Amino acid sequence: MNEKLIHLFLKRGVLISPNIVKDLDIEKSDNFFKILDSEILSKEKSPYLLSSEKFNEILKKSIISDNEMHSEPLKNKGNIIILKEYQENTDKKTVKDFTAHYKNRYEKLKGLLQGKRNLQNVISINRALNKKQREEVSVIGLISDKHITKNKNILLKLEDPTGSISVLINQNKEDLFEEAYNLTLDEVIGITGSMGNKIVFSNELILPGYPIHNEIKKSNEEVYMAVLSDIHVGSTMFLEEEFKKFINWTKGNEGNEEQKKIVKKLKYIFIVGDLVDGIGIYPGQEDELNILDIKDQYSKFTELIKEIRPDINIIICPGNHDAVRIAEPQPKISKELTKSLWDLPNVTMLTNPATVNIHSNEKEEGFDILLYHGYSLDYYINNIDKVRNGGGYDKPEVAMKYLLSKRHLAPSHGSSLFIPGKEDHLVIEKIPDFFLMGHVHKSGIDQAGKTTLICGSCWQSITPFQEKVGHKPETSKVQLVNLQTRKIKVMNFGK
């Protein structure tokens, strides 16, 4: 049995002592290797030496995961498997919850960083502070402060559970300085450099990042998925005629002959938040509504959605205009408000964020899809030069790639309201095949390693606020993905 287990490690490029393997039962090893794949194989390094401490940590997680899975199986509805979603906890929140939240973030991202090249000999900040001057060190920490010094260098303050340390990035190291300039507070990074007097003079900065050479997964058959967001039913600016045109297309009543052939192979529609315009979202909103009751808004949305072919799976997460709290993670939209929507057999309701797997079968493992509405996008578009100068609101995919590199959906405290707890649910632990967002009312597409980034457009014409700030929405567009080729066609249902 040990030989079989060792083979499973070796084919993953993981080196391990045979003495450690005796503690792992091959019959119950599935969860162990799933966690190993997400925590170890996401690091761009092979072979990876698995320590006994890390082995025991993963083994403990796999036992907990196995118990949870047997007590509450993953939901599988219409070939939609929910891999990760938020479980609501109504306990009263205390300062300890904030501490646990950031400690959990640190531990998760530290796990992603530790296997990186040049972070093999990482030490705690407390140990680094006791190193001699000019001695080389590697540390991992959360950025608690960042500013430009009077000499125009960047000074970071990094924290880990053992202490804090200053890190200086010299302006003469242009590439490193530019990378550091676009760091954001509260993200977790790795630093290598030489010690000064209680300070690290950095020569390399390492982000959790994502593998750039992974093979892009493709389906064995020609199957399509479509991405939408920001429908805003209930708004006087909701483009109902255009949305109905899309609905008719899904039934084969719109488009040319080629499009009618393609739509027969459409199996999945993702709607990434803001199904309705909501009530009381901003001052004076009632003047811009033609449906003044939230239940009626959802009833109208359901009336439209139920016209979609019943064999098409519809996967939905909430957004900041939906009838859920604005703080993230957001729970599923209330069944009490949307019973008729929940009752549709082809609809799967999710939290925000959530990760699902689609189109798995005996021959293929399917595609992992990360959905996040994108409330944090405004912060990074407005505050990070790399994102703002890379296109800002007109190119939301730049911000999406930025967040994926941080492996967090809203790393900076204040970039999005959040609910603290024992786990930070906004960490991107496993790299998905697709990363879907919305919120900014602009269509965006890009590729980051094996991950396809898609930001949905919207179905609401320009609002007075958008007009005031010069933001021009991109309306009535649908990204249609061929899962066999991974090619994307943008369909325009506008006038």
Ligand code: D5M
The other form holds:
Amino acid sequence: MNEKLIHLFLKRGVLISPNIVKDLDIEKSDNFFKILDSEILSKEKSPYLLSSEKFNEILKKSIISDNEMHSEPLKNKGNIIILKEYQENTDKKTVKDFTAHYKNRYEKLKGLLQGKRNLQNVISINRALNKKQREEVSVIGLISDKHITKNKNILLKLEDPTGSISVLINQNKEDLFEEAYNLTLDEVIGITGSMGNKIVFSNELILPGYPIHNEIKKSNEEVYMAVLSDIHVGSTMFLEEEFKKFINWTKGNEGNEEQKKIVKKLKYIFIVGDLVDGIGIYPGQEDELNILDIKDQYSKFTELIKEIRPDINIIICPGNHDAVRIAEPQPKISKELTKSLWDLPNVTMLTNPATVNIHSNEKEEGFDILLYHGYSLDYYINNIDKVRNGGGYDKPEVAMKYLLSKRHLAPSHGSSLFIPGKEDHLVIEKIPDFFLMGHVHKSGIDQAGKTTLICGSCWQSITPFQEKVGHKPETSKVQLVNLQTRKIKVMNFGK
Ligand code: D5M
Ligand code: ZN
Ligand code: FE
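Having looked at the form predicted on its own, could you now put up the form predicted together with the ligand?
The next block holds the full complex; its first chain is the one shown before.
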């Protein structure tokens, strides 16, 4: 079995018998993997055992659709592997779906918490309630309520599938109190403490978190990726000239000699949502648009993007201004609206959120990149002291780190609109090498364990709304990441 093929299966956590795979031609495997990713792996847990029946079914499909695409340009998807994206689920939603959604979140995060120090002997809430007073217990639960008592202690209500329990954090335990104070509703945590009468007096909080000392992955090659978000084409405040300057730079027509050398090695551009300003996003938006048709906005966006060198992979997810439902996970921007964009051979369209792997080959496992536009950021910046006082809108990386430590993109029910279902797609199950966001129109960079956090800037000058609420957007910045050294340079295309 071809080594490259083995790699392509292993990378996805797919187990398959070598004698089945001999029917697959590596040169023609693109389509096969595309179908495998979207029809099977987006729904299945890894490791996934691929049966010969399923294999043949996908192979057949891939040959048919390959023939259908015959007249279209060959998709140069390079080595971009979609690790996680979402099927649109438009079934009518009921209370049952909410229950299932939170249960799934609980189970996934429990999996991450279990086995951590002090959570080895975790018991169900139901069992904890039957423990004698003063006994030590540890439980894992979803925070369904949090408030300060009249004695100035924090009272949490934790829930698991067996029941709910009160947890008290005493104000005299200063560090613990501060930690608890910055918890958010609906996140899943572990606690230890001693039992009182139907209440736990907590002495430790344990978050799913991320390993701090993990090694930062580096490529063997000098290759670069760039991060952008919030282009807002169609807005009267869209900074077209600045954006064109960026596009020109990708073509090697801007910057000094050293810059021109580097740009040749730029292979990946991420655009993390809000490609266009959209239509009807907020009352009175018409007055702030110079392109009033959504299709025209996307055509203009595509016209700009198609100038980018064809050997650069452009990876795109939607944001709250794009023409898809606002509830998350957001599906891909539809082909009907953006056919010319979808047709660009170097463009990969994703859902929001999504996870892709880039730059893998026989020698390297590549980098896992989590993209999330960041609609939930406003909530945490406005509601969580640690995030607001840690820099608020000026430092989106603080909010990003906060979310990574919760291992959820929008834990609190009120922080984003979402479509409930069998699975909570906003749980950060696997720690990525890069976590990319946008939305708040401020660039930010930080490192959290092995993960580099990057928030894109924007290409829209200050809007009347932002002026009113005191937002100070940062415009026309691009983070350029050297994947060999993991050094990041912030490029400024502003005037
Ligand atoms: O949002 C850009 C930023 O501005 C983000 O932090 C939300 C905030 N914003 C913009 N317009 C509004 C309205 N009308 N209400 C509340 N918050 C707003 P973007 O989605 O990129 O426009
Ligand atoms: Zn935006
Ligand atoms: Fe946005």
